[in-house]
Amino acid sequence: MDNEVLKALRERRSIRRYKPEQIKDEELQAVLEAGTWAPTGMGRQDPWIVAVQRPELVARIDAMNGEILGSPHPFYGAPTIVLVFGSAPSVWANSVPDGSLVLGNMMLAAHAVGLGSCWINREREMFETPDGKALMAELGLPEGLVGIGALALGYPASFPPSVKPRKADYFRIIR
């Protein structure tokens, strides 16, 4: 069985090298809107999505995340960073799964419109810090949210040279 969605699922790859030019507004809009169509527990639409394109803010977020990672430039030079937040899991148990589905939808949408993306971790740790909390306030987010994940987003400068084969026992069917 094959169709465009299944093909996109097989072809999408994490991109770790980006061209410096900023993505088009309509491409960003398509990616962000795709995030809003992700399923959420009880239809709550708990996640918050913030796209950052201001170069000095992109650099600041990159440095904050890199400090936690212990390595510079974890966003690989992407001109756009998309952050996803949600309620604290103690407030909404589906917060992390809901935000993860939002990020997954946005990665597939990015691929569909010719953009590269890469899921970036450490947003929980980053936004638990005093600097992270201050940044959340600057972004106009309500108190009590937690960082779930982020995307590096931009035009790919290169593609992974090969695809790892899927492991033989990845799934099973029990009848």
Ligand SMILES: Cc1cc2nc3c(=O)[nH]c(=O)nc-3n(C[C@H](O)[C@H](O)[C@H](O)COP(=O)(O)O)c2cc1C
Given for the second form:
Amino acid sequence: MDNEVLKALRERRSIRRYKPEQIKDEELQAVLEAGTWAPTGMGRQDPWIVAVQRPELVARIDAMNGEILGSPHPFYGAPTIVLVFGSAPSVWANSVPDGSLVLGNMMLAAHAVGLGSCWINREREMFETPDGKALMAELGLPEGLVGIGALALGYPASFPPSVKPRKADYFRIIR
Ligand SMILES: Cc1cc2nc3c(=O)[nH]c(=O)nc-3n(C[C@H](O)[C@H](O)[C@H](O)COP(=O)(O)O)c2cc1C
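Moving on from the form predicted on its own, kindly provide the form predicted in complex with this ligand as a structure.
Once more the chain from above appears, this time first in line as the rest of the complex follows.
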């Protein structure tokens, strides 16, 4: 079987070089809205999604993340960063899977509208620090949330030349 959704699932790639120009509002809206349609445990819609386009904030998030990584520019110069937060897992056990599905939906939607994206790690650590907590308050988020993941988002400046084949025993069917 094949169709456009299955094709998009196969063809989405993590993009690690971006054009500096900002994405269009309608593209951003499409990506964010796709995130909101992800399934969530008990339909609780626990995740919080924050898209950041203000250049000084993008640079600050990039620097904070890079400090934890130990290497500069982990967001690869993408003009938009999308952060996903959720309740602390002690409060809501599904917060990490919920937020991860939101991120997955957004990456697929990004590809579907011609954007590039890449999941960028280390948000849990970033938003545990005093600087991270201060930034969350500046973003207007309630206290007590944890960082789950983030996306670099923008127009791709290059595509990965090849894709790893799927491992041979990735799935099995037991009948
Ligand atoms: C949980 C998670 C964390 C990731 N963290 C990073 C990251 O910090 N930086 C990065 O460049 N890619 C990151 N990636 C992207 C993966 O490296 C990428 O998905 C993988 O190599 C497969 O490539 P593809 O997405 O093009 O299929 C992450 C992906 C996931 C799912």
